[in-house]
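This document opens with one chain alone, in structure tokens, the form predicted alone.
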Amino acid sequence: MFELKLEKSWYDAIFKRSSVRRFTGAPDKAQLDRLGDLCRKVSWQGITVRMFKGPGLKSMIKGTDVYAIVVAKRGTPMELEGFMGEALVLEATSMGLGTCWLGMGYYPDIINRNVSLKNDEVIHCVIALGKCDLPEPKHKRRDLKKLCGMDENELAAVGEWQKEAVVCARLAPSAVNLQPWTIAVEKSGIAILEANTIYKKYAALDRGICMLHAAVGAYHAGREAVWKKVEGGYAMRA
């Protein structure tokens, strides 16, 4: 579970991107057949994550018909839809386009006629894409002593693939920012855990967010990362 093949270019998204809501149009042809590459190869253990364009999206969403959808078998735990679902945001960040996941920014009715529901599947999340000026980025993220008990010195004398993976964690995004993760970091590897949050029906979404951003800073240190679910949420080996 969570095996996915990783791309160096990530790396770099994960400081790039940021959440757009206002774009200056859809991807072009050339862009939407290498998203659509990437959902196929998302698509497994129970996730299926499928392109559209056309309507969907509310009105906060400007400038973009087009949108992906993270499709669930029940039962699923819902941090690999977002580990499966932050790879296209990722990928998208890195060809350039902006992205947005959205929990609420679209109507349901519209995506479960597109999608043709099976009675043992489920919609969380949708995400929006396309062009846009991506904005600087502003991380208002949880101070690193706070998030993990370590600062960037001290996380690289316990590794340096540990480091990587805390720092890039850390900038995952979340429902309205509540980073509902804690991280404990050892010699062996990291874990994202569950955290005291007053908004609940995204948080293990989020987790598997931060999950992929982990791996994609363990990845960029040389280290392939391999997740086992222990108590309060995932640990990763690498």
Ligand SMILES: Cc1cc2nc3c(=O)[nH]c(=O)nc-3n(C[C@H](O)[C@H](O)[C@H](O)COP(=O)(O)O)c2cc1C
Second form
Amino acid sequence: MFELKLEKSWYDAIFKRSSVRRFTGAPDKAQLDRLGDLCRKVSWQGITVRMFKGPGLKSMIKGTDVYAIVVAKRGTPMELEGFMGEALVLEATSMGLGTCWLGMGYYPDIINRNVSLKNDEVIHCVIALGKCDLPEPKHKRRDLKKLCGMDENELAAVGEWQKEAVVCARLAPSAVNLQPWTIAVEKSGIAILEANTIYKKYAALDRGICMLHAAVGAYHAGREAVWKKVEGGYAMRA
Ligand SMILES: Cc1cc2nc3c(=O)[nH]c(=O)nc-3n(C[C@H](O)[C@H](O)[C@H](O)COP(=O)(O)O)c2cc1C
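Would you mind generating the form predicted together with the ligand now that we have the form predicted alone?
After this comes the whole thing, all chains and molecules, with the earlier chain placed first.
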């Protein structure tokens, strides 16, 4: 599980990405084709990601009517929705497109009708996609020290791939920017674990996004992540 061929370009995308809610247009045909390819690549292990064009997004999203839907088979860990969906987000960012994860910003009745969900399928989030002038990212996130107990130098002393993984994980987007994770760092690997949070609805999905960022960071340092379920989250060796 959480197996995915990562792209080198996703590393830079992590630093460029921030949520976009005002777009200058829908992606063009060539961009939609490329996003469609990525949807096929991330649609497995109980997840299907599909592109749509038309109504469904609430008015907080302006300038595009294109979005991706992350459909999960019941029983699939919610982390996998975040992991695969964020791959689409980073691919779109690397193409110069804007994105915004939406838990509340869409009309479930319209979208459920479009998708004709099977009984054993659920949708928790969609992702708005479109052309934009990518904003300068602000990345308001917890300090590294608070996140994992180490600063960048201390992380580098543990290992280059652990440092890259944590630096990238820290920048992951999350619902209401709650960052509902803590990161445990050891020589043998890192673990992304539940943090205390009052709003748990998307916490597991958020952690999946964080895991994809960590995997991309490790890959940038020449390592491939292997994930294992542990108490309270997932541990990565690379
Ligand atoms: C699972 C999830 C659900 C989200 N739902 C919404 C939403 O309904 N409306 C919205 O405007 N932003 C939504 N966001 C975007 C977050 O508010 C945003 O990622 C966070 O504030 C961090 O800011 P950044 O993405 O610009 O780095 C969501 C993000 C995630 C990961």
